[in-house]
Amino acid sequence: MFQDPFDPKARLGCSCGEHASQHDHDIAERQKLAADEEARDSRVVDAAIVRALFPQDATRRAFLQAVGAGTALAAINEFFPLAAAREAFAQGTGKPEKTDLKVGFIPITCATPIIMAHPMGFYSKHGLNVEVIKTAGWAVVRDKTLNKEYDAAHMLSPMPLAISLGAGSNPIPYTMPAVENINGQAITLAMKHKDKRDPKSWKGFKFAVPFDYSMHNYLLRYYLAEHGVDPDKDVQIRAVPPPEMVANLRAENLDGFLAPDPVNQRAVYDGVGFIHILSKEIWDGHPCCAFAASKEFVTTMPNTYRALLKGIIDATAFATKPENRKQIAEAIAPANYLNQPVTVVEQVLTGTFADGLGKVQKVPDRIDFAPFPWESFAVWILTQMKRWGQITGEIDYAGVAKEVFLATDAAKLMAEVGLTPPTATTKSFSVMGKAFDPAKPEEYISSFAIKRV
């Protein structure tokens, strides 16, 4: 009341104005959180005991309709005290057995969630001092992650799979707990080919993938197969770490790439490449990469676990609203990130860009960020890695799916954090128009013209 009123840098009352001080407004907005939390937590409860009550949702929409959800939550609570349950959970599963953590990651836009929840504080909301730690390739990832370097990395969505059955490696029990995004990758072509955008064309070509073991590598594949092209004896593949992927291309070493961003939007801010096709356009919603850890973390310190998939998942729930996305962009481009200019960061995160061909593209789910590992992804991913002679023999695809993508623990930590998890774990698409049954993957296999099995 004593300020100026006349004086441009004097606050005369909140950000909102709806408090007389800055500081009424910030206690009002901690009372606001901790009521939303509360009522947050509250539906994690309810929703967990409800689905224990009725396994299929059909049944429980057609016991709510006939009710009604006063006499259902009235019926529910005379067998089951909803408000002790409640209580419980609030108190919480324990303290962290251990604290000081280091997370592997990959200097790309897909591990987004791993690498905000550093500096936007989401690990030290849960009671973690998580080092995230910028690694040169996925090798590197998955050798220091088995060696236990690393207590948990950001993956792949296939290298999981690949660990537990012992491709490229020996077998270890590894787990998924959570995708960090879905799309978020492009095929990138060097700018003397922009007269070449029919795939058919493309015999000869050198092309990159981040990984054998990748959505990259088997999205290009499939892409390459459908237009006829064999992806082994056509073209040459080969693995490059995405930070070396633009300076491969200007080099003329590679005719193009399917990559992970940013590295697609850095060829074009270099004006070396254009982005041919976002991979969104071939499998809309499709995986790309994850949280991951060994089963033995998982079972040993199930309370560290609990709360670092908490904290990645909490800022998964910030990084899909897309008024946030510019804030992230900051926070994640610098040198100890990801490296990039924050208007490349930017471009991919907000969906509107340049394509390298003097276009401005607007597509805002561009990149996304879902934390359900839906087992049906595990499942199809298992099809192409047999489909090009990366397994061989019976798969349990079903068995694997389930044992690596942890689809209950994810659903429980999304309800937490107020994003709504699934009712089911698998779920049927189409990728290029070809739909998939994850309940038939072996007719799936035999369909296909272009194959090793």
Given for the second form:
Amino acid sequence: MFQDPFDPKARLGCSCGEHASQHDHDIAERQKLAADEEARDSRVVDAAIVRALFPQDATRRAFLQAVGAGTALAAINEFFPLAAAREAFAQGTGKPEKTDLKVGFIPITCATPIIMAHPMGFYSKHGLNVEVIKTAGWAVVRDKTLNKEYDAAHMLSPMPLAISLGAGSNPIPYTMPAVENINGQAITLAMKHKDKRDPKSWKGFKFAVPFDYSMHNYLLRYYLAEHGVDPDKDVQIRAVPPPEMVANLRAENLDGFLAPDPVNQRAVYDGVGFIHILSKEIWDGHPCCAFAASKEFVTTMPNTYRALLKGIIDATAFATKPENRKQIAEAIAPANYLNQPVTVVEQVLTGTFADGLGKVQKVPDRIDFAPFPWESFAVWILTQMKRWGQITGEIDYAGVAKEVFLATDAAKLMAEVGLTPPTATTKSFSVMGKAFDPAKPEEYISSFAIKRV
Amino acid sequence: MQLSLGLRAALLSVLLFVLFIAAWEAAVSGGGKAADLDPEYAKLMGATAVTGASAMPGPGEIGLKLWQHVTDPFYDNGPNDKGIGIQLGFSILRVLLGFGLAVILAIPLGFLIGMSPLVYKALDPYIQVLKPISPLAWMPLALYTIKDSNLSAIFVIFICSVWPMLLNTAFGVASVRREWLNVARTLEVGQLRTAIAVILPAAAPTIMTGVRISIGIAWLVIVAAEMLVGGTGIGYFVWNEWNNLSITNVIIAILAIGVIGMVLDQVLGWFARLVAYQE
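Cool, the form predicted alone is there; where's the form predicted together with its partner chain?
Next comes the full complex, and the chain you just saw is listed first.
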């Protein structure tokens, strides 16, 4: 097409003819190049994460073949903010904006990846000088993270959700980039009850859990109710700080508890209790603790965030291997971290442990560290909150679950980088042999004989 | 020959100490038989389960541990493992800061309250309500609003140690003898000079009593506050060793807290004697 060169309104073209001017053309070219680079970086990030999660090539290939790359990434999206990671990567492999970081933790084995990354050098490998700081309780961890004394912290998995939703405070957007551990809890009973292994005979018992809003509380209640013991009427359940649990068990002030390790193993080690069952026998693969950081931290310091998360993911991958567990136990047992006898920590991590009744048990997956926080996990937790009257009224189960795991953001981002957003972000599982369908939470609640609704 | 009273008291003190330690040792070493355990299993168990040792440590064990702490009080193995000397240092620093702030506020304000019945009556309800609040009740509020755990601990010490000083100062100032004030008035001494030259020396012993009560409270509060916020300090040390169920270290910390508390009180007692007067 030929333009009239004498027309004052005529526009100057560019070399390709698609742009108004050469200048516009150059800008567009640059944008296109940047977009290409971004897509490549996204692929790099995705690949790195998948590799970190499944360090063994055979396992990774089998997994990807089984579910397809799209679904796999969707699943990873659940607990890993791919969006933020890609964004961080897209800004180049720049140096961390801040290298001295503070990460808070509670001294229990659930925090293993966060703690071990310090003595074993996973943080320094990624150019960070991270101080891991032992903290006195969940509420203090929350407050210190909110007031920015900590850059990131170990939390119970419902906590980032509560903070994001503004339960009890102003809503502050939170991210939960990694779940810390699956399994790793147990029901411990006082020695005097070693012949009362049938929960039906537990009426009148006094139990302890570490926190009202915890997996510990829901699992114990579920277990008792399945055996016909009403957790509110037939027994007493109180929130007790873990170290006091062992002392109270010794003083015969408690009959048992469902607690995080190393508390259970410590009770056995001190000869005051025995392990009745591991929490994996109630629900194999249940989630427990989380690694959390504020969205503000993620967006204002993307390079730091990337490096920190790389360190944690690295440590998590290292911790999944059984052959590394002894070494980890030795690294995290000293006073600076868990402050426990090495043999206690080792028994928890290796799964070869004294059960308190004179037997040495071998359960290698007593605790594990590579969990998928499926949305259905959140839905299950919500059903139990409702079942026991902690929340009431209409609950948008799927909606809240999505909010926690940021699946909407993830899906949007996946579409942007040319991946097919997943059609399913939930999986079904069973708790004590009873299958859970995340699509029918209300039916699930009403199927229980013992409930508060 | 009759020994002096001081010497006899010292002997009695030593005797009581020896008796106490002996009774303690006897109480924890008795009982407990070695359990009949499979050796592989026994390796995974602690001493209390295997040999039937008492869960309560004996005085020997504590002495040994105490020696370790005393000989190496300032080691630093990272943020969560510091020597007991460093922990005590942090606690004392926090107490002195919070307590210093309380002195700065309480003594002038107490003066004002003591000199003006109007101000006294106006502020009294607030003081009465604020005085009995436990440090642990202030802590969450402080953490939430101040947004710094170290400053929160200092604030809690300040708020808990300010009341006895305030009330004692007010009481001391208000009960300065009328005659002295009348003499000052007859001599046409100015208000400010009356306050400094007459009221302050007259009220000083009462004020010092308040200050002494306050430092005791501040030292009580710091342990509770540090147990709650963690980080550093002797309170954190107790919490950390409690996590480990190390009764030995908890007892050592209790001893250290007692000794430092006594030293703080003695120092202020010495100050109190300086300002005391004989009528």
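Take the two forms, superpose them, and find the largest set of C-alpha atoms that agree within 1.5 Å; that set is the rigid core. Residue numbers count along the first chain shown, from 1. This structure is a prediction, so every number in the text was calculated from the model and none was measured.
Comparing the forms between these two forms on their rigid core, the Cα displacement of residue 225 stays under 2 Å.
Relative to the superposed core, residue 207 undergoes a C-alpha shift smaller than 2 Å between these two forms.
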